[in-house]
Structures are given as structure tokens and as C-alpha cells.
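In C-alpha cells, one chain follows: the form predicted on its own.
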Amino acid sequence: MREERDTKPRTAALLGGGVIGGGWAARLLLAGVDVRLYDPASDAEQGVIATLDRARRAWRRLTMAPLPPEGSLTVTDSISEAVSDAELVQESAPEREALKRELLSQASHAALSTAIIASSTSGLLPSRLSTDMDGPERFLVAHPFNPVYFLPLVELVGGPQTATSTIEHAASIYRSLGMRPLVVRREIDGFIADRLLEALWREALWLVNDDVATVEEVDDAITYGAGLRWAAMGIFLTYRLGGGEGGMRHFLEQFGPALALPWTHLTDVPTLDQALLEKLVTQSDAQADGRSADELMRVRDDCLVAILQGLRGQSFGAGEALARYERALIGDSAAHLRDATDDAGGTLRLHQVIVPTDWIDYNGHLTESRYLDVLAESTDAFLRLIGIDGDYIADGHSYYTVETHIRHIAEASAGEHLYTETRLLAHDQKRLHLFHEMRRQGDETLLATGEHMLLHVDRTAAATAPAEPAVLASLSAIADTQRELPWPEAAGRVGRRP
């Protein structure tokens, strides 16, 4: 089933770059989408470059699909200027509602009118929000969940004059960013998630005030228990399944009774006085164990990759909006690819990638598996070259990898650019037989190569069958365009009988 394209802006203004702000700007630059940034604080475009390396960092152990080039960012010293052609204008400034009134009012008089304006707020009312503004139909909240450049949540909530094409066209901005949009139905204090995470956080606040559970004991409570199943189902589905086959119906006998009992404070606030201040910030020390807050975000979004990939893996909850955006990605790279080499003279330099720390092994070079990675993401590019993108896919067909041979050749270091070329050497309707020569930029020196035999299939079917004839047209026109290079001296070593 083919998937509509959702709209991506080319340009989008940022009015505040603090960790929501910054998150934002992390997952724009990655979605290849144009930054402007207005923030008066000195130190704003340092957070936001910071945010943007653990994005990286994220998102290249999440997926193996193809990012696209990472968008511009400027900042700039007037909101007039941040707003001037963007397409998207998100706001994300402190939570007080003065200040954002007054920044939203300016961004109004400034912005296109076709631009949709969105605040971050986490529980302000739109109506009150756009109060000053110019073009109020235009407006909405927008309110993401740290880290906006991981989460895929983003709670849409119109005011009384927001337009119903605003909502729908804001839906599809967001999709187009990989995010996962949720109408909220009518404007409502705390809109739907904070609402559930403040009854959860007053409770939470009650078993420390009253000596019942630490605040590591209360995250444990959590991250080893329902916070588990939350990840794939929410409250209303995880009670159902408690039914049994008597689903909710029958839960809600066997356990509704219970919601009678005092169990909870219910709306019933602890005063925050400075002694419970002084033990929420004693006990969180001591969970932090030392660990700095970039460590503690590292740990966080590295779980959030685990979980993301196994839900991905199941099509299900978040990880179907993670599968949904990389089908995307995939489809916007062959076409990006498709016209960067329409005048490659035969060469084709598919894929380049800039050594991350990580990928380093004890010897302080690139770890052996990474070779690996490197060459099956050049078999990915030239793949999506030749027409096999998310549609294809999406209609049952792909070629899969049945034999590869590797040459470690020389040693790659941290922050070395590298790149591969590659060569088709030979095809037919089923085969595909592929050649890769991965070198260092600069010196050019070749650090390895790999030499891969592939089978077209139908994976309905569970079996080989012959490329649709787009896909085969492809290939033949890249054959005709090699066909004057010499063959690789390496190559032979794939496919042949033992």
C-alpha cells in the first residue's frame, strides 16, 4: 500500500533555543529542513549545537535509513528575520504566557500568511495565546516531549479561530519531520499527556514527602513495570488485556471497585516547602550516582534506540512512526540520488560518512563490523539509485544480500571522512552483482573492499523473481555507463563455484 507524501518546509524559524527549542532544531536540521534561529541569550546557539551532536549521535544508531543533507542554521537578532519566508514558526520560549503572547503577536505581523505559527507550550490555551496576533486562524499549540528529536508524540490543540486546514496542514508538517501528531479535540488545560503525567508526578510527590519510597524507588517502580508495557500499549489497552477474553468489560468488574479506595491523593498537592525541596534534591543526586546530564540524556536516548528498534520491529505503537518515516526516507534519497549522478560519467560515489568515536575499536582505529556497515549502507544507496525505494518495498519486492566478500585493506580513524565507489559488474533479471571500493577523503587511500551478490524477490512469496522493468532499465543504463572502466582487480571472489 503506497503512502501519501506528507509536506516538508524548506525553511522554519525557531523563537527560543532551549531544550525544547533546541530539540526542534535537531530534528529540523536532520530532516533536512533550514533553521532560523531567535534566541537573545549569548549561549543559545551552543545548547542547540550540542543538542544537535547527540541527535546525530541517536539517529545514527537508530536507523540505517538515509538521512537527508542536514539543513542550514542561523541565528539571527530579530524575530522579523528568523520569520521572514518560513514556512513554520515555532515558538518554545519559557512558559509564561506575557512572553509568548508578545512573541507570538510579533512573528504574526512579520511571517507569510500561508505560514503556519505553533506553539511549544505544554499546557497554555490557544486562545489566549493568540490573542494578539495577526491571522489567529493560522495558529495552533504544537506541544512535542523531550527529546523533541527522538519522540515522535506532538499534541495539536486549536483555539476557537484556528482553522480546520491549519490542524491538517500542521499534520502533515510534522509527519513529513517523522513525528507522530495527535489532534487534541477541543483546547483543554495540560491538553491529554501532561494531564495523565501530572496525576502521576502529584502521587509520585506524595510517596517521597511521606517517607513511603525514594525517588529512585519511585522510578523503579515504574521503568521495571508498567513503563514497560506503556512503550507498546497505553493504559486503556494494557487493562483490557488484564480482562482476559472478558476484555475491558471484565476488568472493569474484577478491579472498578478499587477506584473507591483511598489509594491516592487524587488532586491533593504536598507543599513543596523547603524541606521536601531539599530531600527530592538530595535523593535525585543520589540516583544521578555523578553522572553528568549530557551522560544521563546518552543513556536515555541510547534505551529509547532499544526500544524504538523492537517496537519498529513489530510495527507497533511509536515504532510503527519510526518504520512509516524511514519508508519516507528511503524514497526521498533515490530521488536525490537519482539526479546527483544523472552526470557521474560512470562513477558512482553513493554514500559518505564521517567516522564517529564509536565506531572505534580497542587499537584506536575503525572496529572490523563497521567496514561491514559501511559497505552494506553503499549497497542500500545504490539500491534506492535503481528505483527500490519505501513504494517498492512497500509492494512485497527488494533484493536481498546472499553472499559478500570483504578485503580489510587499511585502518580508519575518528572524524576521517571517508567514501565509497561503486561498480555494477554484472546483472540479469534476478542477480545482482555489486562492487565497492571504500576509500579515505583527502589522501584517497583505499581502506577496503566489498564485493556482494544479490536476489531479487518477491517477499510476499517467500521467493526469487525477476526486478520489475524500471528496476532493470536502471541497472542496464549504469551498465552502459560503465562499461569503458576497467574491471577490479580484487573482484571474482563472489559467485563463483567452490
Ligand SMILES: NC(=O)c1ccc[n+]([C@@H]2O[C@H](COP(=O)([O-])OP(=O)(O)OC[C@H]3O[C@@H](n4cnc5c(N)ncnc54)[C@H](O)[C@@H]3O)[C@@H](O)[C@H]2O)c1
Given for the second form:
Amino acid sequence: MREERDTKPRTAALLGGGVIGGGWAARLLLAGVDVRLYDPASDAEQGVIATLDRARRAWRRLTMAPLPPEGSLTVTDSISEAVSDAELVQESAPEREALKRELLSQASHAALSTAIIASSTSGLLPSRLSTDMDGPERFLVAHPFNPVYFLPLVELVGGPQTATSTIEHAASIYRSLGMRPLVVRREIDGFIADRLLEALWREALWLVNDDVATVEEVDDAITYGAGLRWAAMGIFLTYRLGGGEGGMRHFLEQFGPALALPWTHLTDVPTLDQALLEKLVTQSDAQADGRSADELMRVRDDCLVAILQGLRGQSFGAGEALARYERALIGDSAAHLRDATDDAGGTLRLHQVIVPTDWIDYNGHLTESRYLDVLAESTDAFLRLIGIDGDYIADGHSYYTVETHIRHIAEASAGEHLYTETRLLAHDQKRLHLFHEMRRQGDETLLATGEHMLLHVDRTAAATAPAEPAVLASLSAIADTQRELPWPEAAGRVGRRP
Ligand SMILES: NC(=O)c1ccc[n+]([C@@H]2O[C@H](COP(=O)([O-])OP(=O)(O)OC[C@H]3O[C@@H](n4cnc5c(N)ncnc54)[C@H](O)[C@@H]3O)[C@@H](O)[C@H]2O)c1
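What would you give as the form predicted in complex with the ligand, now that the form predicted on its own is on the page?
In what comes next, the whole complex appears, and the chain from above leads the way.
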């Protein structure tokens, strides 16, 4: 089934660049959106850059899909400069109603009349936040989750003055950034997610306050049990399964009476006095065991990568949002490649990469398997160029690589810019014969060549099949533009009998 394309903004303004604003900056920049940041703190830019570095690392581990060229980050001295040409204004200032109201009011007077203006507030009501705004119909709450560059959920909450079209437009924008907008049906303090989290948080504080458990034991009670299930299934689907074959009805008959038992403090709040505060902080420090925030954030991100990749394999929960975003990225990249190669005179420079430090082996150079990664990415880029995009694959067709020959010629070091040039050596209805030269930018040294044979397949029938006419036409057009190029000296090794 073909998917609707969402419209990505070209420019977004961020008011506040702390934990959440920095996360928005990273998500937007990695999606190719230009960001204008306004934050009165002198170290805000530095914090955003550190978050962007973490996000780049995490996304590189998460997906093979081609991220677009990064957007640019501009730090501004005023609210009006930040918002003047932004299609999306996202406020992420401290959680104080008066401050947010003032900020949103100023932003609304300087922003485009067509801009979507959103607040990241964790629970303040949109009808109150928009009181002093010009054009409150374009305002809504868009409540994200930390780390914003990675977690897809964003709760969208409109007030009585918010236009329906604003919610729809905002949902499309956030989807275009790989997110899963959840529209909250009416405004309510704490929205949906934070009401649930607040209930859990209160119980957790009581358990520590009453010395029933330490902070680490409370966390273990989540991460070794229910927390694992929650990544895939929420509380309702989980409890349905708790009812076995009898489902939700049986579950409610069995555990309904427990609702009357004193299993929860719920509406009571423990007094956060100095003694409780010290206890929480001391136990939390012991739990962190000397690991820095940066170290723990990397662990968190790597675990999220594993979970998201697992869920993507099942096309379930947040894995579905990731798979959808990857399909959109592949489609966008195909369009971008076609634009970039229109006047290329036969040379196809389809892939480039900066060698990351974790690609370096014990010899201090690019490790062997990463040569294949770069060449395989180049093949993928070529496939996108000829129209093998998310829709084509969803329709049940693709190319599979059946043979590869790599020559490792020279070394590469961390931080070097590499690129590949691709030749279409031959093709017919089912076969594709590609040759890549991988070079270092600057001295243009040839580092490796890769020669690959691919077969076009009907994925449903699990058999080879002729490619679609449009793909074959694209291949013929490329073959025509490359006809005059000299035959690569090392080509012709794939497919030869030993
Ligand atoms: N931290 C979370 O887990 C989380 C999750 C979802 C939503 N939120 C919401 O996001 C918002 C920001 O929270 P945070 O955790 O990023 O806080 P933070 O303290 O990390 O960042 C706030 C930033 O706002 C800046 N700031 C202060 N006054 C400003 C002004 N007048 N204009 C522009 N910027 C200003 C500060 O310098 C700081 O960089 C809050 O509304 C919060 O409820 C937080």
C-alpha cells in the first residue's frame, strides 16, 4: 500500500535549547531541517552540539536508511530573529506558566501567520498558555519524550481555540520527522502519558520514603519485568494476555476485586522534605556508581537502538514508526539523488561518508568489514537512484546482491572523507552488474574497488523476475550516459569461472 508523504518544514525555530530543546534540535537537524535557536543561556549552543553528537552516533547505529544532508544550526540573539521565517516554532523553556505565556506571546507577534507554534510543556494547559498570543488558533502543545531525537511519541493537545487544521498540519510535520503524533482528544492537565507516569512516580517515591525499597530496587522491579513488556504492548494489551484465553473479561473478573485492596497511595503525595530529598539523591548516586550522565545516556541510547531494531523486525509498536520513517527516507533520498545526478556527465558519485572512530581496528585504520559497508551503501544509493524505493519494495520487488568482489587497495583513517563513484557495467531484465571505486577526498587516492552482481527478485514468489519497465528505462538511460567512460581496468572479476 502506498503511503501518504508528509510535508517536512524547511526551517524551525526553537525557543529554549536545554534537555528538550537540544533533543528537538538534533531530531530536526538530522531530518535535514534548518534550525534557528533562541536561548538566553551562554552555554546553550555547546549543549545542543553535544546532544547532536550523541544523536548522530545513535542514529548511525539505528538505521542503514540514508539520512538527508543535515540542516544548519543558527543561534540568534532575539525571539523575532529566530521565528521570522520558521514554519514550526517549538517552545521548550522552563516549566513556568508565566514565562511560557510571555515567550509565546512575543513569538506569536513575530512569526509567520502560517507558522505552527507549539509548546513542549509536560502538562500545562494550552488554553492558558495561549492567553496572550496573537492568532491562538495556530497554537498547540506538542509534548515529546526524552531523548527527543530518538523516542517517536509526541502528544498533541489543542485548546478550545486551536484550529483542527493546526492539529492536522502539526501531526504531518512531526510524522515527517519520524515521530508518532498521538492526538489527545481534549485538554487535560498532564495529558495522557504524564498522568500515567505521575501515578508510577508517586508510588515509587512512597516505596523509597517508607523504606520498602531502594531506588535501585524500584527500578529493577520495572526493568526486569513490566518495563520489558511495555516497549511492545501497553497496559491494556498486556493485561488482556494476563487473562489468558479468557482475555480482558477473565482478567477483570480475576483482578477486579484487587482494585479495592490498599495496593496504592495514588492521590497522596509524599512530602518532598529535605530528608526524603537527601535519601533519593544519595541512593541515586549509589545506583549511578560513578558513571557520568554522558556515559549513562550512551548506554540508554544503545539499549534503545536494540529495542527499536527488535520492534522494527516485528513491525510492532515504535518499530512501526521507525520502519515508516525509513521508507520515507529512502524515497526522499531517491528524489535527491536524481536531482544531484542530472548534470553529472556519466559520473555517479552517490555515496560519501566521514570515517567514524568506531570503524577503526587495532592497526589504527578502517577495518576490513567497513569497506564492504561503504560499497554496499553505494549499491543501495544506486538502487534508490533507479527507483527501488520504499513503495517499490512494499509492492514486493527488490534487487538482491548474489556476488561481490572487493579489492582492498589502501588504508583510511578516522575523520577522513571518503566517496564512491559507481559504474553500471551491464544489465538486462533481471541482472545488474555494478562497479564502485572508493576514494579519499582531497588526494583522490583509490582505496578499494567493489564489483557486485545483483538479481531482481519477486519477494513474494521468492524467485527472480524482470524489473519494472520504469527501472529498466532508468538503467538504459544511465548506461547511455556512461557509454563513453573508459572500462575500469580491474573490472570483470565477478561472475568469472575459477
Ligand atoms: N526533561 C524532560 O524529560 C521533559 C520531557 C518532556 C517535556 N519537557 C518540557 O520541556 C520544557 C523544557 O524542559 P527541559 O527539561 O529542556 O528544561 P531545561 O532546564 O533543560 O532547559 C530549559 C532551557 O530554556 C532556556 N530558557 C530559559 N529562559 C528562556 C527564555 N525566556 N527563552 C528561551 N529559552 C529560555 C534555558 O536557558 C534552558 O536552556 C519544559 O516545559 C518541560 O516540561 C521536559
